[in-house]
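Just the one chain here, laid out as structure tokens, in the form predicted alone.
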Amino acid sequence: MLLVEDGLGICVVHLSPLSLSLSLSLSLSGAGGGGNDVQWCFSQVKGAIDDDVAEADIISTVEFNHSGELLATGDKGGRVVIFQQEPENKSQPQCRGEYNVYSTFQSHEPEFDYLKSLEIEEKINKIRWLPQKNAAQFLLSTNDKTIKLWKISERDKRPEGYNLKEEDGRYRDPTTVTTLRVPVFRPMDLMVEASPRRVFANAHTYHINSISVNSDYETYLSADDLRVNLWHLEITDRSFNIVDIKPANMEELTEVITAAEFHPNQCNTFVYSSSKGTIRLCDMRESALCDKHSKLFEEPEDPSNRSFFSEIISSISDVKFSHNGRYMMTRDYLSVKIWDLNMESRPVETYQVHEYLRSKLCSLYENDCIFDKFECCWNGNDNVVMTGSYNNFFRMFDRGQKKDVTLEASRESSKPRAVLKPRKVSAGGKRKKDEISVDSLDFNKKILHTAWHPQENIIAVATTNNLYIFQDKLN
């Protein structure tokens, strides 16, 4: 039942559950849902403008915290940079607070495994925030082998008036103390400190590709190419192996784990994806070792599209549950798929990200671009999904309105509040005025990492060494 007011009064309209959910989804998509009726405009860009990019400055992960107030990036140099959203200006309500640097710290250093004669890169593979419980913030960061739990805290007061210490920190001779003082706290300039609270090491033989915090906020999982481990946040010297797909004979290896994530509401459920394009949902209540999955999500291959590259492009590079836990999204090389957890046979929605590249797979294989791992993300109310592409393009798909848009992150459109113009790629034949030829796309410019603010239409998009922040245009 819905109350509708017009010029003559209020009338009662009876709606079926289907029409009610449809009306709600349409209104959500228009109001802060991030649909294509939203005009996206440039807000900020972070990073150096130089064309000569240092390897260490390449951004390797982007993640908003649960409130969206903080935005963290990790790079190939092992650094974590955290940006904080400034409070809104009450005199200019249409201008949301910008993100400025809050803290920068070296999370990982390069290491060397002497037993295997292997260098371990400092590159940050993933960052995951923990929900805030007190004044401090906590996040997990990982490179190929080691996961660290970091505490980020603020300090704006310092203690003075010690009895056994001088103000410069030197200890005094206790025999010289003749009077007792009561130490006091004095105001000081705000200082943000990042300190490692836990180091989780020596549990992965292969490179870590995923970490995911459980909804119980006490445990988390980490996944490498062949195993998934379960950790307790308070225990660093042991973890439980919950998935192991390593065959007795490595020559029989046919697939590897590419991504893994915990369900947002059910602490016993997680999924992991494979290089064969399958997603396995596991229930930890069934057995300690979840080698036998509860559900297998796999789409039958279209024989007409079978080619030499079929297995490579079907490999899943990212998997993300929707916020409500009903759906999950997977990204392979050419498409984004939405799966209903209640239906394993095929995805309920499939969105082509850059289908025009299907004819270019041979050259993309030769330059190794076909192995790029694109990530994907949901907006706050699960109505819109976003993922990256080449030429610094990124794509948005509105699930309710069945619309999609291609936008570009470039310094040419980086004027304050400049509205982003939709871009179109010509796959062949006669090219229209505003279209870009597929042959002129720059495959060195790619957007692999994207993040969406959990509550607002603010998105963060990482190009090579720059972080672009866009927001919807407020009237």
Second form
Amino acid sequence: MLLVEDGLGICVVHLSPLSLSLSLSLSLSGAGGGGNDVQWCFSQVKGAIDDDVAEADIISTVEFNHSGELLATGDKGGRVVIFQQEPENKSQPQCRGEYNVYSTFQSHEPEFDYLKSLEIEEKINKIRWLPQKNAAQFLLSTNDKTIKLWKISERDKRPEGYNLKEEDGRYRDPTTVTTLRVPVFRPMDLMVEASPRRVFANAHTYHINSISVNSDYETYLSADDLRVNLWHLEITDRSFNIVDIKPANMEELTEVITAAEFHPNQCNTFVYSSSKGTIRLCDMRESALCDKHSKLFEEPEDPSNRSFFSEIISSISDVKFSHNGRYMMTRDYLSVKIWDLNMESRPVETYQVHEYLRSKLCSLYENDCIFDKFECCWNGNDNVVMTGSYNNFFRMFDRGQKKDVTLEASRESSKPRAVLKPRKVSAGGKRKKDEISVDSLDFNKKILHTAWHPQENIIAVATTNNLYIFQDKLN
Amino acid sequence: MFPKGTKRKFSDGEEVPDENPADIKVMSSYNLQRQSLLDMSLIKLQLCHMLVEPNLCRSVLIANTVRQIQEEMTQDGSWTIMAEALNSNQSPSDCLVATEILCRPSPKDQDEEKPFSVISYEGCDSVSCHSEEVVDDSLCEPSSEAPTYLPISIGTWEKEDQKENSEEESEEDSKPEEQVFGTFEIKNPTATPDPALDELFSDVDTSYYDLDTMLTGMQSSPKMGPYDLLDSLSSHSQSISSNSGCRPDLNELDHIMEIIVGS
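What would the structure be for the form predicted in complex with the partner chain, given that what you showed me was the form predicted alone?
Zooming out: every chain and molecule, the one shown earlier first.
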């Protein structure tokens, strides 16, 4: 038994040789989650109501900023939409502010690679916010090939009373000026402007799948299928290659990089995951090229579950460090795993997301669903994790209470403050009332992207083209 | 679905003939499933070329699945079928019947349905020819102890070319198997060389195929290799050049799909 103190509180850690699981007791201060049973309520839904989804409207990434006040989404059409939370109403302390559109801009345009005769999609693969340093907000958005740094700033005043210009901007004839006055700033309707401040291009041969801002707030990494590059936020004409897994002979290629992330507080540490289900932790202080990992996290395969699809379902689609930096979470096709950074041999916790799909892998391979890349996220105090599934279901796993719940993002349960009813999928023959059988799941309705507010129990869940915002029920 | 990770044992000669039909049935179901998975994977790989830019991760995962199936087929499939043929007292014609159960419906007219014949097993001996004699380095793991193996395509239609291919070989792991295949061939001289088939594939060169170009959809120099099955699907007719693994003719693909689906 250990007593461990970190920035969030004191925990009692039990190490059991049999289960090799860590259980944290004593819930941590502040941020939501944990403790009593949380009831999730519908708050808002954004996006078109039609069933006919325009391709460009498909949401491809969702991300809260560091304070949680702003929520950004990227879509397949290359647009970024930022929502801002309304300040809490003093008279109604029970209701958290709603998220309304703050800014919309076209981040990336479709391009054509003339050398390869191939189109470069404008789809936004990832958005990452920079921590706020001044009045403006900054975010990085990336498509398959190019990363852009956007500045989002507000303008709510404008100067009035120029001597040489009319109000509409036309220049006045200087001879008509008889008096001088000092221009003053007058309030105007809030205008939110987004401008591209940096464009980081031409550094990736393969498709970028991840970007991650370093805790030094000066550098960031971008990862494609075979390489990871390190950039300085101020420098766009060069980047350092820190991981390269491209084999000399491309025919020997059997593994690709699927995700990468910097450690939340150690600026020299990052991890990258692979299509073979391994995660490598690298220390940039060791060498310039981090091909040799410091740690390799891999769980031995379960021989009883072996099939032709074993490798495909072990491919990791997302990796996220916990906020406290002690754990990391990985998502593969059927499960979510929590790893202790000090133990490489196996995860400390494994949660089955949709085990009932294991017997359907052949059909899922046929319709390509087996290649769907689900993301996962932590709540603010790292004791609940969330990920998406099919049929517009999403799952939450409470690590402390060892409970899990399946909820659905649908228009049917979209009445204001309506409590979401837990859902259940029946795998076997007997289907209870209110359960859904595996065969009636809609595999076109997938929730790949979810995000959790850094402090509150507010979650953003993206279905194909709609963004749902849910909150916990406040008493 | 697929049996769970249990290796099928090499059946020795003492097996009662009665058990054979049942064994064949179970195995054929597995083989058919495995075969259909293989075909599906190959189609997926080929379709990759038609996309904006193929998703490398998906391509690599599918390619690894194909590799895995081929490994298993070489180790298990050929052994099992061969063992039966060796141990059974069936006449060659009966053996062919057994083959029909195991394999997809074989084409009556090889000339017309070449692409199909390329995918399927053409008979017991074709499976045997699935021999590791042509080493395809791109499919082999660096470890030399792994048996070398081949895409089925080369196995089936290059049985006449075995000798040529073995010249190109660098490593041979297949001595014991060679002997077995040797005797097996004597037993089943059904491999009548098809001149049309020979001529068709005479220009096929089993050197490497540039995976990079295949996966990134680039036009490449005329080389074929591990993914030549894909090429042969698209290139058996002159309307498609064997170089353009990237943009197979849609009509061609329809034709192939029809054959596979069996319509």
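Think of the rigid core as the biggest set of C-alphas that the two forms share within 1.5 Å after superposition. What you are looking at is a predicted structure, and each value in this text was computed from that prediction instead of being measured. Positions refer to the first chain, counted from 1.
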{"property": "Interdomain rotation between the two forms (smaller rigid part versus larger, whole °)", "result": "17"}
{"property": "Cα shift between the two forms at T175, which is computed once both forms share a superposed rigid core (Å)", "result": "9.4"}
